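Presented below, as structure tokens, is a lone chain in the form predicted alone.
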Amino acid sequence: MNKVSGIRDQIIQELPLWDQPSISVGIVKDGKVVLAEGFGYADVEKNEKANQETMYQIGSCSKAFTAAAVALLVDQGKLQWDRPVQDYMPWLEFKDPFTTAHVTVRDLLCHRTGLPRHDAYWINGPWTRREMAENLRNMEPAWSFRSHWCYQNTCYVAAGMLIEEVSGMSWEDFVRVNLLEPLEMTRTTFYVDAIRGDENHAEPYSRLLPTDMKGYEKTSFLKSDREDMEKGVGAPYGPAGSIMSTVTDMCKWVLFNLQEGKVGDRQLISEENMKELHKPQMLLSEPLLVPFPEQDFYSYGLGWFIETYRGHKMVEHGGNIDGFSALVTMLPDMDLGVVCLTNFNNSFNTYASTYEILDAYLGESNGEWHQRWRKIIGDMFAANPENMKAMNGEAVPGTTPSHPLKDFVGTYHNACYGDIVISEHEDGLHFLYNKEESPLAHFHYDTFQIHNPKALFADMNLRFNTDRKGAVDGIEFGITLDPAAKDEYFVRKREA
């Protein structure tokens, strides 16, 4: 009890220093929930405090549920980990024919298809879930098949489609009936309307720079136009990150994983396939975030990162979605699990609090994780301008565009990403993509910079190209947000 009291005191003490609305924390130890509590405010404006039943979005922590759903179907003999996905979904294609013929469900779930993230197209995009999976055929690979690990959300959408086609149920219904209901996770849902309509939910918050620590503002829930709770249609990206839950329910999920697929006396998923979820499937050359001396092994399993922490195997996964951050972590040999949920965009308090809790149970006291993580994010974001400068290059002074601005106006299309619309306003050219509009500042020659600090593509450059007759006919743009991937080309649409 003293250990838990000390953890509680530290969370309360550190929350104001992170300057975020709330954090809800759950701890599972030796088969029991020893802490499930909310700290801070679920809704700052209404002065409503968070508690153990406050509902948060968990973002990519949803991926472990998708992987577990696949494991259930493997147990039932309806899927095989290493059978080509085309045997189940002949319509699924990748740009690389070899990948199309050989990709397995294991490959989809451990991010080794050779594709970079290619995320921008679906954020506020018009796609259905099936269309997202079909869009894999338009995505340029950055590496050869199975040669490199790169986080890839659309592959999880494809895995969700596989669950739907094999089971005959929607991904939401399959997960609810086969996982949430047996685990009695009664306050876990898939729909933005459900969380917004719940009396005890956290409102999302963010600030322009996570390093400011000088206040925040309420932001909007990310909701696809395709989502329709009344019709049972979930977010297109659902299998990659649409679940909403509470710290109480997520503790049940952690217990289930630590008990290797058992719910009470019932073996819901076989121990064999739970081990598949929790063992390394693809090595990482470096950690997703930052390296620490306390960690020396990095890999991805199926829906989980598999790492080491102070010599112990650590199974964990984070989640970020507009206005929310989450982290679920387990040390199986310690029979220890930690859940941290926050209503703040890109919060690293989840990691700092988790590592301090792990240290408390490991008898370590020199981590100083809150101070270390705050310094890390300060260094990361302070480096952003230089990183962007390196990507964009130096502006050549004294140059002008090769055409009048009106000649750049038009719609430019890319098979994977859809349309970019360029328009002319009184203050110059504007850029519109998936409902997000930004002014364009002239950089040099026919290169322009997206001039909106809140935009997904803030400070990125796009380059207009001309055809052999000198007419503006395309845009080159690093829309993949990955320096390892080549720029995507958008072809100008011509009026009939």
The other form holds:
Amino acid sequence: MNKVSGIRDQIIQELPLWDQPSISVGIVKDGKVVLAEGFGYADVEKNEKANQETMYQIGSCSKAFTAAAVALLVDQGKLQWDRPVQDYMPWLEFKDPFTTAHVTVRDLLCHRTGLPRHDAYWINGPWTRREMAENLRNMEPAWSFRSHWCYQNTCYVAAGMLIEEVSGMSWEDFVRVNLLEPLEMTRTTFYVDAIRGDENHAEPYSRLLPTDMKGYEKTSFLKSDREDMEKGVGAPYGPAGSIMSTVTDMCKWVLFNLQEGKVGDRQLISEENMKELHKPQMLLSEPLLVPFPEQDFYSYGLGWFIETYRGHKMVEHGGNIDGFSALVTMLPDMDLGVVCLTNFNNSFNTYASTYEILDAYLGESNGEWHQRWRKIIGDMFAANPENMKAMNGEAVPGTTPSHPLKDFVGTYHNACYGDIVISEHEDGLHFLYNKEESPLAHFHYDTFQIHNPKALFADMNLRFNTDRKGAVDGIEFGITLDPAAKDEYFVRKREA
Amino acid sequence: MKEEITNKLRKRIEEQLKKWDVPSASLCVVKDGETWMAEGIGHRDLEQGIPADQETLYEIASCTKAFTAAAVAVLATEGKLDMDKPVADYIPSFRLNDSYATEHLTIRDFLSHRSGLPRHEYAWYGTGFSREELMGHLKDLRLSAPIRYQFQYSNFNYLIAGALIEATSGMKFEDFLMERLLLPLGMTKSKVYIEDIRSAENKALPYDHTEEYTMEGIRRIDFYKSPAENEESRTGDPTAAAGCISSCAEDMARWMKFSLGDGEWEGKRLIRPDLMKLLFTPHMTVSDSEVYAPERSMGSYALGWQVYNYRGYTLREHGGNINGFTSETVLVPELGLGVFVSANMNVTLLADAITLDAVDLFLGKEDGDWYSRLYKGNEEMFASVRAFFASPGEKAVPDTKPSHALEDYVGEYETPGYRRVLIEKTEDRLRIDFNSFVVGLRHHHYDTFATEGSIGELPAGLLVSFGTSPEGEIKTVSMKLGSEAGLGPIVFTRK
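Having seen the form predicted alone, please provide the structure of the form predicted in complex with the partner chain.
All chains and molecules follow, beginning with the one already shown.
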């Protein structure tokens, strides 16, 4: 077909301009898969090309599976959207007791509990799935209950726990048996060891520095110490983002969603509850990334974002996890779905390629999405130092720390985030959190800056406080990574 | 282009007024900061054959809500209130029927209709309760949804906004609206007291079709006036903040130009740009009638405005209905376009149809067919209302009779937050006296009766059910006075 060959040509032409290893693309139109193909390299070093069966991590595109699993349990009468989660899982607690008592299944799936992201604790953290859900009780809300939308991974982990509690199966087994198997998604899995062990898998890549526009290197898979494929224990954060799949399989998933819960003639999930997943539940006050004139209306359904694109309802969700990014998009009124999988951190080629494909089917061709997206990212990266400066403020010149460096050495604890370890080395103080160690540069007074461009907390400031006797006794740090949230306090652990 | 569009639109409206049996429409169109049209079409006074013009006053009813939200934003701009602080911080006596809601709900929650308060329409409509009394009744009015969970349109939300404006400005709501918003915008013809439109010379008179909930014929009806309103003491309508404004095409052109901007008017900043943006930021999703699909989608409510996607453009609008008037304000910011229509006709989708047709003219679209689509939609809407109320007889259990002698039902019944219900007997029939409406009751089945005339917008056929005490005495009367799922019938107990 002419349209598809035009789309293919463009993807092939643009991939080198993105300077990324690969993109696998699937298109579903009017009930048929019209494209499922890999472009570029699954493994650059080994010269292995990506194809339609290459496995990628899909990250947060997994959330739609979690929400669909809940919909299935609602169909079965085991859960109700509007009942408090506490009715099913009495141990689940939030810091705000009203939230604990009233948060419903629906609330959990549409990011409106009032919590900011609170993500840093679980990335490379030691937590089990249950411990992650239990950690909700330690999380400081940033907004009044249900007043504000904010993406919240731990609430999806709690939703996964809910599935486990009422079904008596692990989240992985429930999703596999009830969704993947009926949909014949045979090359879809939950385990990093499974993808690494598969002959046809994409290796993760990322830029050398997060704000580079060119160049890349192989990086490592995000793997939790808790994951144990042999024992069937998946990543603790699984329900929020641990699925790995191929474009072939993901096209089946998109078809299933476009057909409102049908696999062939079988209604797997009721149309009514599929509609709940795909309808706006909670509005965003701002677009998640950047505003475009082609887009309007920003909302979250259950496991999906709901927007408009050139006047059409668009149901989509992106995913990003170390070395991979993905995007699944549907225009239901066009019976059109697009899947883009990449083995690249924060690819954005996913968005550009998707919008170009949508335009091809909408008969629009003035999008110039590839150039536009590259410019957007360039501008975003360019603004980064300024943003950091605005957050950190100007360093007051000529100040020194109030104590000798050795006095800052110690372990500092926060109920939600665990431990920060400060140590002293030849080049000064070091900051260690969840396995990531970075040198600290003195900023001013007792404030230090994380001096590691690759770190999660690159260029962020932390402040030491002293107790009334003058001893260094705590750290204030914006570890939530959300400007709307208050800095978290870490209290120094005292030796017994 | 300008001439072509305005001539086309004018001609279509003239035709459609006849087709819809609507006496007149006030119309204004603003485009890129310029007034393209501001005029009256048809007759403001049908009996005397007086044509409407650009200064003819129409009641814009709930289009007022956008003004109320803007007034709140004016106060937030001045630092007199924070839109994210609980209302109870500013009104110490403020009590809702739920303590958490009382302590936490902010003005944004009320302005976006997500407080959980249902309409409770007949707790204010026609009761004669004053603004202060209504605010005091809130503690007794049940919420019917968890907070911030569902969009539930309620005039009480705006009553609260009005009270907040009074508490934080130290001015009467009407005075604040007039002095701090309407007059600075040069809306000098507009009125905020019902008495001022009634006594105005150049005003449209309110009309309805010959029969309630039908679309043919025209008859004069009365202006809505709350028994609590008092012209001598300049006591306004208790729910003024939900719908008190009367305006004309010329003034509404100013309002739309202001609303399409960033909060500045003639060099003066009235509202901070970020607060201006907030007024139009979708807060709650709203389900839309099928009749607008597929062109209009993604319904949501912002603060005093509804926001939709219309043919790929952001469309902001709000309608207004009050006895004898139907209004519609529409803004399409990407086109720099604003359209306002008010018709002096009770509940008609014509105002909606005109605004959408006008937007289509600017978009160069001719396939909307809004007049016939919405005419049909209007007929269907009325048919379903008539079917719901007029035929309860079909659902009546046959061959039953009341358990007591009619005298036993007579008495005064009450429930907190509402006005009392009087059941009286005249000759051999019962009648109900509620909120200044007195209508006859006919037996439906068992101890349930049906109204024979309308109570406000509840047409004849409303079921009135009596219950007995353990001793066998007629003890309660209950009526389903609203459509909110979570509310159920309101039960009044014998005094």
